[in-house]
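This document opens with one chain alone, in C-alpha cells, the form predicted alone.
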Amino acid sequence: MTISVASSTQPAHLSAETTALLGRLILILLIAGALTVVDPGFASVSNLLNMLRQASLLFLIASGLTLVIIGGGLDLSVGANLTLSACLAAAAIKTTGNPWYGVVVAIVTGTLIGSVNGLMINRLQLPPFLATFGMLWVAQGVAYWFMAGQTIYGMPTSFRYFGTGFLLGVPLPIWIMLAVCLACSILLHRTTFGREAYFMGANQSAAFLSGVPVERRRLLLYMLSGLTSGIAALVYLARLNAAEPGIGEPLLLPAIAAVLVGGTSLFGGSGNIVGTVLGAVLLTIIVNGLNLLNVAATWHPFVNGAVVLIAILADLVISQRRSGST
C-alpha cells in the first residue's frame, strides 16, 4: 500500500524539486550578475573556473553526506574522514613512491570509516548524530597520532594532476564533480536503491514494513559517504600538495551548509544531488563576492550562517506545508 502511495505522489514531488532547483539557479545568476556589475573581473573565465574548482572540492565532501541525509541519517565525520584518508594516502605515496597506493589507501580508509559508522548505527542502535560525532573525534585523533605533528608534502607531479590538472581546458576537479554528480543522480533516481533511500528517509518504519532491507541500505549509504570522503581527500591532497591533521576540520560545516542550501531536507526523504552542486556553487560565489567587495573575513561566517538559516527556515516551511497538505 505504501509503495503505491509513493508512486502516485512522485510526479508532484519531482515537479516541486525542479521548481526549487530553478529557483536556486536563478538566485545564483542574479548574484553573479550583480557581482559582475560591481566588478567586471568576476565574470572572467579564469575567475569562474577557479570558483567552480573551489565549489567542486566542497561538493565532493558534501555529495555522500547528501545521500545519507536523504536516507534519514547524518554523517558528522566526513571532515575527519577526509583528514585521516589524506594523511594515510600521503604517507603511502611518500613511502612507496607510487601514487596508486595512495589512491587505494584513501578509498579504502574512507569507505572503512563509513562502514564503521553504519555498523555502529545498525548494531549498537546509536543515533546517527552520536555515532558519527564520536567517529569524528576518533578519526581526528588517529590522524594527529599518526602524523605526530609532522606535515607530509611534495606529492609526485602525476598525482597532483588530480587537483591541479586540466582536461579540455577545464580543471580536472570540475570533471570529477560532474562524474560524481551523474553517478549519484543515476543511483538516486534510476535505481531501486535510490527509491528505497527516499522511502527510508520519509518513513523508516513504513519502509521496513514494506520489505526494504533498511539496515543493509543504511550501511551502504554510509559506505558511499565514506567513499566520497576518500575521493575528496585525494583531490584535496593533490590540490594542496600536503597533508596535515587539520586539513579537514574547516570542511564539515560548509559541507552541511551546501547540502541544506541545495534543498535537501535535514529530516530526510527529499532532496537531490544537483541541488547540492548548486548549493556548493552558491556558497562559493558568496565567499568570492565578499572578497571582491573587500568585506572583512571576520564577516564571512556571519553571512554564510545567515544563508544557511534562511535555507533551514525555507525547509521547515516547505515541510509544514507538505504535512498540512497530506
Given for the second form:
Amino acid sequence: MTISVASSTQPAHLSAETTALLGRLILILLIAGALTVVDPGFASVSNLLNMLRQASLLFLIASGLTLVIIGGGLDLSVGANLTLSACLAAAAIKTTGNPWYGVVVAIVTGTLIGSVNGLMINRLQLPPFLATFGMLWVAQGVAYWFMAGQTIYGMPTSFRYFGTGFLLGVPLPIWIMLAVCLACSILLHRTTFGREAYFMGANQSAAFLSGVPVERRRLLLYMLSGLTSGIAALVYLARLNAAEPGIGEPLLLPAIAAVLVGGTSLFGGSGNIVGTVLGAVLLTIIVNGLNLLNVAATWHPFVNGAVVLIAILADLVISQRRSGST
Amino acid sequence: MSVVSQPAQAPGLAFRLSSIPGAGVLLVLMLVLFTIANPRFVSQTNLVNVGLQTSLLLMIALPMTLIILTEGLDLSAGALLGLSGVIVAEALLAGWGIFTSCAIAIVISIAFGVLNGFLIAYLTLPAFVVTLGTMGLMQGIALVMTNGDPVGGFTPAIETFYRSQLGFIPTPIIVAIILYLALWVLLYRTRIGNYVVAVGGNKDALRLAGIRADLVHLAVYVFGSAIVGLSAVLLIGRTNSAHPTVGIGMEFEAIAAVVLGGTSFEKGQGWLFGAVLGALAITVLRNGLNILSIDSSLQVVCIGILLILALLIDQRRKQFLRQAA
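Could I see the form predicted together with its partner chain next, after the form predicted alone?
Every chain and every other molecule in the complex is listed next, the one we just looked at coming first.
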C-alpha cells in the first residue's frame, strides 16, 4: 500500500511508538492506582509479583507471535503448539525421570512446528492465516490423540522450579520474560535481521527487490515463534504441574490480544516487544482486578473484548490527532 | 482490477468446470473412498444426517463468504450464534412469544453487526481485531446472562421446527437451500452484489464511481450478523436448549469451509457455491471418519490436513490456469 519503508527508523515514527507505549503505561498505572484504592492488598509485593508471573506466561507465547506479525505474518498455531509441546515434554519427563529430556523435547517440538509453518508458507505459498490455522488443528488433534484422554501430572521438583521458583526474590518466569524481551529487543532493534523483519512487514516485495532473503528470514521468524511457544510450554508445565490437551486452546486469543493491545499492527512493519509486555500486563491486571472486585469469571471475556476494542480505538484517536496536527 | 460499471456475472459453465476448487476434488475422492470402505455411508439416513450438519455450518459460512469477499473476516460469528440462542431462550422463558423472542435476538444481532461494520467500514479498523474484540463482548454477555450454564425448558415448538421434514428432507436443509438461493440472487443478479465484490476488489474505485462504498461494506456485516442470529434458532432446536458457548470455534470452521471452497482473502475473488463444497467437505470428512470409527482427535488432525491439501490443490490450479492463459 504505502511505501513507509523501514518506518521504525524515522524519528517521527519513533516518537509515535513512544507515545503509544507511554499511553499504555499510564493506563496500567491508572488501573493499578484505582485497584489499590479499592483494596490496598492489590499493591502488596506478593500480589504484584504473582500478577507479573501470570503476565509473563502470556507474554512468552505472545513474544514470538509479535516477531512474526512485525514481519508481516501471523501464527495462529501458538496455542496448539504450546499444548503439543507441553504434552510431549510431560511424557518425556514422566518416562525418563530426567527433566532435561522434557526441555529438549519441548524446544525441539516447538521449533519443529514453527519450521513446518514457515516451510508451508514459503514453499507452498499458502497464506499465513490459513497455513498456521491448519497447523492449529493438526497440532491440537495430535495432542488429543497422544494423550488419549489422560492427564500427565506430578512433575519433579527440580523441573517445577521453572514455574514456581524464585531468583533474588523474583519469580523465575518473570526473569525468563525479561530475558526473552531483552533478546527480542536486541534482535529487532540492534540487528540487520530485525531491520529486515520490519522492512518485510512494511513492504514485502520492496524488501525482496532490495536483496533481503525474504524466505529465509520468514522461516526464521516462524521458527522463533515456535521456539517461544516451546519455552512457554515448559513454563506452563512447570507452573501447572500437569499436562492435558486443553491447556493451550484458550491462550491463542489473549496472546493475539496482548500483541495488538501492545500496539503492534496486524498488518506488519511496525510494533515492538516492550508493547507486548505492557499488553500482557494490562490484560492480566484487568483479570486480577476483576477477581479482586469479586466480579464473576463469566465477565472476563467481555472485559477482554472491551479492552481490545478500546486499545484500537485509542490508537486511532492518537494517530488521527497526530496526522491532524502535522 | 474490479468491475464496477458492468454487472458481475454468474460464472459460466466452462469456467466453473475449469475451476473446481480443491474442496470439490477432495469431496469426490472422499465420497468414493468412504463408499468403498463402508457402503452404509451412502444410506439415506446417513446422507440426510450429513446434510443436516452441513446446513448448520452453511448458515454461518454463506454470510461469511460475503464478508471474506470484501477482504474482511468475522471471528465473532460463532460467539454471536451462542449469544443469539441464549437471548431467544431467555426471552421464551420470560414468556415472550416465539416471533417476539426471535425478533429481539435478531435486533441485537443486527446491533452487533452495525458495531462491527461501523468500526471496520467507516473507521477502517482491521476486521480481525475488531471482531476479536466483539467476540469477547458477545461471549461475555452470553456467559453473564446464563451464568455459564445451558438454558433449557422452554417451548418445544423450536425443537419441533428443527425436527420437521418436507418429504424426507429436514427443514434446516431447506432453510439453508433458501438462504443459498437468496444470496446467489443477491450476489450475481443485483447491483448490490457487484458492489460487495467491488468493495473487496477496489473500494476506492467504487467510492470514486459515486457509490456509498462504506455503507455497502457496513451492510455486509449487518446482513451477516442478522443471518447468524436467525440461524441460532435452528441450533437451539437441535437440543431444545441454548448453550452460551455452543458456537465457539464454529466461526473458524465456517472460514475453513469458505476458503476450502476456493474463496480468497485477497481482492474479492470467490464463489458462493464454494462455501457449500467446503462445508460439505468438512462434514463428509467428519462423518466418514466417524463411520470408519477413527478416533475423534485424529479427525481434527485430518481436517487440518484437508484444509492444507485443498489450499495446495487451489494453488497448483491457479498456477496452471495462469500458465494456460
